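The chain below stands alone and is given as structure tokens, in the form predicted on its own.
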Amino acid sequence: MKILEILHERHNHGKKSIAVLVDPDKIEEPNRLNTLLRLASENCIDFFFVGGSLVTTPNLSEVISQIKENVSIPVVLFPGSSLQIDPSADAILFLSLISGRNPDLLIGQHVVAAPILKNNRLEVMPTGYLLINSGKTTSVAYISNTTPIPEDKYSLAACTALAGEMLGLKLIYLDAGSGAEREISPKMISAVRKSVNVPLIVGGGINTSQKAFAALQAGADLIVIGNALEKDPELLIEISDQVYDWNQSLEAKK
């Protein structure tokens, strides 16, 4: 079964999932990523999410490559741009980034990409990309040179998600960025979840349990977690049991 259906599948039942974001730039040391692996292996990880803004080292496909060979977790691209496409990986979140104005980002790098992916056996999953104010300025936002969300328009982002889905995107992804100040706010999380049936994707700023759970019970199906693995990888335990707990209780109703 494709990745794609998977999401849609576990949405469709309210079964919640956990990607685990690598920033190639961030594992410079083996160990690092060793221990994201092995933490990985023994807990409920769904994904691997490989990629970020601005990937500066060669090392994206030996960052797939370590992730293969340890474990059997589906690894997923996550692109800042036409030149993190990698095929060693299992599928690519085809961003359109719909809250901003950039037309390289919304259509212009897919334009690039598109013959590239057609020749290769990625999973291609068209995702409207959605960024939301989360305090400072983060890297993401710089470098696509758009304006974030504001974090209390709650319609405007419930309507551009409606309009990605109208459009034909699979997924929505809603990002508060990397290393952000403040997560997404369960109020925007719901908003956005009222107005969309596709699986809907949250990350940026999730560095505790508390909020992940928050996340998941505001309508979250998919939770990212990234720099806060950096300074606690344990933190991946904790929500790894919320996420199993959650959804070993949707089998108990059944």
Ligand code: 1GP
Contents of the next structure:
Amino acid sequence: MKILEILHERHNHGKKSIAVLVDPDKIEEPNRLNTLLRLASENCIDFFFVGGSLVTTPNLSEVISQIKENVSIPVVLFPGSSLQIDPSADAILFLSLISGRNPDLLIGQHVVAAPILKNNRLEVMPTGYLLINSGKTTSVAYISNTTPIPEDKYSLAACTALAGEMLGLKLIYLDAGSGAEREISPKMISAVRKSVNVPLIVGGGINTSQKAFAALQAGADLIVIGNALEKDPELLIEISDQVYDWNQSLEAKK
Ligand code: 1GP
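Starting from the form predicted on its own, produce the coordinates for the form predicted in complex with the ligand.
To see the whole picture, the full complex is given below, headed by that same chain.
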């Protein structure tokens, strides 16, 4: 089954998912990734996202193969640019940065990437990517040269997501940016949730299980955790238990 189908099916049943974000630039020593891989194999982790706004180290393939050698969890590319395409992953978030007005990230990079993607086996997942302001300037806002949507402009975000859905995008990703000071508020998540029917990915600054739960409750289908695990990998246990409990409670209601 394709990952997009899995996400749509889970969304239809109210089931939640969790992805661990691995930024190849932040893997200074293989042991750090090994700890995450051990925790991922012992807990219910649905996906690995791999990528970053700016990858300066040539270890993308190595990181993917290290994941694949140790766990059977799908690897999804979360690319900062068309340079971050690696056919050894399972899928790619084909991101259009619809909260911004930078043509290169709305369609330019995609033109470069399309013929490459046509000739490999990566599942292409068309995704409307929305940056939401989170306090300080994040790497992704700086590198993308776009202005994030103000965090209290709920209808701006909701209409942007709706336009993305109408354009045929299959997922919406609300991102406060990696290591964001403030995570995306439940009010913002629920405003976007009400405006679209496609699965909603939420990430950026989720560094406690309370924040993760609030995002799920507000309507996130898939939460992405990266930065916080660099400081405290064990947090993964707490958050994945929450996702597991949420899904189990749905089973119990059947
Ligand atoms: C960033 O949404 C991801 O693009 C995850 O953010 O690293 O802050 O968890 P964190």
